[in-house]
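Take a look at this single chain, the form predicted on its own, given in C-alpha cells.
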Amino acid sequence: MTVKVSLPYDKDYVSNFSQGLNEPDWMTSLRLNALDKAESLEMPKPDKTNIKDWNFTEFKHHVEGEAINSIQDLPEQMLNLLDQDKEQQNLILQRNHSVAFSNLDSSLEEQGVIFTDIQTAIRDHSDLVEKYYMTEAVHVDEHRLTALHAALMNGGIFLYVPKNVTIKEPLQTIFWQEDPEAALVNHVLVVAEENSSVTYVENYTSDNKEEKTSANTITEVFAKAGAKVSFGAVDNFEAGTTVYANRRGVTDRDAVIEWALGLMNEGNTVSENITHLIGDNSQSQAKTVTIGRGAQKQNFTANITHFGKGSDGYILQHGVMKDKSSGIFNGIGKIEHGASKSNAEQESRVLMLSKDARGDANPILLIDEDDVTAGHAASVGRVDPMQLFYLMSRGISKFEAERLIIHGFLAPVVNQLPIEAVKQQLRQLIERKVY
C-alpha cells in the first residue's frame, strides 16, 4: 500500500523554476513526473537505520549567492581547500545554488574538456546531459528521496571528458551551503569517454549549526573503455544539516572508479556509493572515512557490483564513533553470474572511543559465479592498550598516543585524496572532530 505525502513543493512552483532557468522540455517534464512519483513513493529503508522522522522536506529551495571576481576574494574557509602555490585553479564555486566563482585552463576547453554548472549544460549541451542524467546509474523511482532530487535538483557539475583526453591537474567543485536554511539538491554528472582521465575533487562546507535544513546529493560517474576516474570529496556538513548523499559509477571495458570520500559532517546522514562494474576487465576502489560524535546517527553503505569477466573491486570503510554517536557499515560485494575470474574484498572497521559509542560493520558477499576470489575483513572495537602501552613506554603522552593511533587508522583513505590542500584539511576536521 502507498501513502500520500505532503510534499515541501507543489507543480506549479516546479514548473515555474525549471522554466525561469530557461531548461528544455525533458527536463521539466522529468521534474514534474519525479514530483508524481514523490507522492506514492517509500523512503530509503537503510540497513538497521530508522531515517522515518529525518528532515527531508523543511527548506529554503533556492536561495542567490553573491559572484566572487577572483580567488583572493574567498572566505579564508573556502582558501584554505586550494592549493594557493598553483596561479591556475580548476575550480567552481557554488554559493547557496549559484556560480559564486568559474575557472578552467584555456588548454583544456580547447581539447573539448567541459566543466560547468549543471544548469548551464542542461541549457548549453542538453542532448548530452540528458542521455546520462539519471538514466542507468540512479533512477527517479528508485524511492523517494531520488524522486525529490530529480524534481527540485537546484544545483551541480556537469564534467565531461572527451575520448583520448587525460586531464593531469585536478578538477574542484566547492559546494558553500552559506545560507543556513538553504538545501543543497545537488547533481554531479562525470563523464569520460573512451582512453580518457580525469581527477575530480568537491567539498562541502555549511555554517549552519542550529538552522535546520537538508541535503539530497546524487552522483553518478561513467567511465568508457579504457577511461580512469579518480573521484575524491570531504563532505563537511555543519549539525542542521540532514545528509543524503548518492554516489554511483558505471565502468566500461578495462575501466578504472576510484572513490576517495572522507564523509565529516556533523548530522545525520546516509551514504550510498556503489559502482557497477559492467565492462570485462574493470576496476574500481571504493575508500571511505567517518568520524562520528554527539549523538549523531550514520548509516553507509559501499556496494561493487561484478557484471564484466576479470573485474576487480576493493572496499575500504573506516569509522571512529565517540561519545554517543552510532555508525552503520556495510559492505556489499556481488558477483553476478557470468562475472568469471572476479575479485571482490572488502575491509570494514570501527573504531569507539566511548562506552556509549556504537558502531557496526556488516561484510556481505554475494557470490553467484564458480571461479572467483572474494574476501571480507570486519572489526569493532576500542583502542588498543597494547599500542597505548608501547607508545606510552616510548615517552609519548596518553593524549597524543591516542591521537597517533587514530590518525594512522584513517590513513589509508586521508592519504588517497589527491589534492594535498584538502588532504589537510580533512586531517584538521579529524583533529577538531576527535578532539
Given for the second form:
Amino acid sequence: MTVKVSLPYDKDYVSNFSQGLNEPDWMTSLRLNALDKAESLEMPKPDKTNIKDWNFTEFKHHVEGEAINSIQDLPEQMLNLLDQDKEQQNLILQRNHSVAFSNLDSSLEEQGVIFTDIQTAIRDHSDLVEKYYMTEAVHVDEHRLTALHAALMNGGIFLYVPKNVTIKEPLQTIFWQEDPEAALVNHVLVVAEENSSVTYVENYTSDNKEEKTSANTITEVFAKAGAKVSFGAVDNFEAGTTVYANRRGVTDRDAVIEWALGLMNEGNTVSENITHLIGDNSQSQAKTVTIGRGAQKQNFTANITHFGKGSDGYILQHGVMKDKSSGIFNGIGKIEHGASKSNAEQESRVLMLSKDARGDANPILLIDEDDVTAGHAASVGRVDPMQLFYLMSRGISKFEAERLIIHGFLAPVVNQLPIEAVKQQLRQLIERKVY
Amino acid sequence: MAGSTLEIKDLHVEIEGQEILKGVNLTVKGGEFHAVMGPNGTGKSTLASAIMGHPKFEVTQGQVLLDGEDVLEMEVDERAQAGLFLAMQYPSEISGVTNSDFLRSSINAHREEGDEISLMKFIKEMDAAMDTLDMDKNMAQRYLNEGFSGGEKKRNEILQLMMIQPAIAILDEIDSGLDIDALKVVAKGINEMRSENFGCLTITHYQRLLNYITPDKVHVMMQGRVVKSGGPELAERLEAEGYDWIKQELGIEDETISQKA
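Could you present the same protein in the form predicted in complex with its partner chain, rather than the form predicted on its own shown above?
Everything in the complex follows now, all chains and molecules, and the chain you saw is the first one.
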C-alpha cells in the first residue's frame, strides 16, 4: 500500500505556474502527471544514507531575480567565477528563477548553437526539448524527487550543438540562489549532435547558512555519434540548502562524455551521476571530488553502464571528510550482456581528517559479459605518514605538507575544469573548507 | 666558513620494541664523503631514517648533533631546514602534486618569507640540474614520483639534493636498482655537490658506487654498530674479499641484528 503525502504545491498552483510561463500543452500535462505521481511514489533510497528527515518540501518555489546590464555590475562573488580578461563570455547567469544576464558569441548563434534558459527553449524550440526532456535519460516516475522535479521545474538551461559544430570556448552558466529560501529546481538539457564538440561548465552558489530550502536539479546530456561533451561543475550551495543533484549522460556510437564535478555543497547532499554508454566504442570519464565538514551527510553515486561493444568507462571519486561529516561513495561499473570488449575501471578514495568523520567507499562491478576487462581500487584512510615524512624531510612544514597532499588528492577534477577562474574558485573552496 | 658537522653519538634506535641500532658513533664534516657499508639487515638504512626522524623509529639513547644543535629535538621539517637531507631508498609517490611545485616549495621552505626564489631563477636552476642528470624535462610537470621507474625516482632524489643544496646529505642506497649508465649519471650529480660546505654519508652494500663517488672514509656496520672504519682501501678490500674476514677478526657469527626469541 502506498501512502499519500502532502506536497507543498497543488494542482492549481502547478497549472497556473505553467500557464503563466506560456508553456506548451505537453509541458503542462507532463507537470500535472508528475505531480500526481509524486504523491504516491517513494523517496529515493540512497545506499547507507537515511534521507527521511531531509528537507525536500519547504522552500519558496518562485522568486524573481533582478536583471543586470553588464558583467561588471555583478557582485564580486560572481565576477570571481568568470575569466574576466576574455572579451566574449558565453555566459548565462540565472538569479533565483530569472535570467539576469545572458550572452552567446554571435558566430555560434549563426552556426545554429542554442544556449538559452530552459523556459525560453520550451517555448521557442518546443519539439526539440520535448524529444529529450525526461524521456530517455531520466524518467519522471523513478521516485518522488524526479516526479517533484518534473512538476515544479523552475529554471535551467538548454544547450544544443548542431551536427559537426565544434565549440572551442567553454560555455558557462552560473546558478545563483540569491534568495535564501528559493529552491532551484533546475533542469539542464545538453544535446550534442553527431560529431559536434562542446565544453560546458556550471556553478551553483548560495549564501543561506541558516534559512532552509532545497535544490532538486536534473541534468541530461546526450552525446550523439562521434560527439564529445566535457561537462564541468562546481556545486557550492550553503548549509541551509538540502540538495538532490542528478546528472545523467547517454552516449551514441563513438561519443564521449567527460564529467568533472566539484561537489562542494555545505548542506546534506545526494548526488547521482549516471552515464549509459549505449553506442559501440563510446566512452565516459566520471570524476568527482568533494569535501565534507561539520555534521554534513552526503551520498555520492557514480555509475557507468555499458551497453555498447568496446565501450570504455572510468570512474574516479575522491573525498575528504573532516569534523563529524559522513560521506558514502558508491562507484558502480556495470557491463550489460553483449557489451563485449568493454572496459570498466573505477577508483574511490576517501581521506579522513578526523576520527569522528565517516567515509565509505563501495566499489561495485556488475558484469554480464565474458569478454571484458574491469578493475577497481578503493581506500579509506588518513593522510599517509610516509608521504608526510617525505615532504617534511625537504623542509616543508607539516601544515603545508598536508595542504599539498590534500590539494593533490583533489587535483583530478580541478585540473580538468576548462575555465581558469572556475579552477581557481574550486582551489579556494578546497582551501576554505579544509582550513 | 667551513661546512657543518654532523655528530652521531652512541645512537640506539628501536622499531616496534626491537632494538636495531645498538650504539652508533660517527662524525661527518663539511667537505667529507663517508660511506657506510655492510651486509643486509645490519641497520644501515635504520641509521639514515632515524637521523631524519622517520616516524616508525624510536631513538632510545644517544645523540645526534648538527653543529652542536640537538637534531633529535627537532621536527622533521626543522631538521631539513637546519641543513640535513635524506635521499630515500623508497621515495613516496604523491599524486596531484607536480614535481616542480614540490621542488619550489622545498626550496622556499629553506628560505625566509619574502625571499622566495623567483620563478625564472628556479626554472633555470632546475633545467641545469636536469641536464646534469640526463632527465627528461617533462618530469618537472609529472606528479611527484607517481609512475616513475626505479631509476627515475633515484635521479629525482638527486635532483632535489642538487636544488636544495643541504649542508649534510644522507644517501640511502641511492645505487639500488640502477644500471651502470644510470649509476654514472647519479654519481655525476653527487660529485657536482662536492665542496667545503657539503658533507655526505652514503649508505650502500655495493662497492661499485664507490668507484664513482670516492669516499674519504668507509665504515662497516654489523649487528647495529659500526664495527670497523678506514679509508677507501677498506672498501676495495671488501669488494675483493667480502665481509667474512671482518667477522672472523671480530669474532662475529651472525652479522645481522639478532631477532628476538
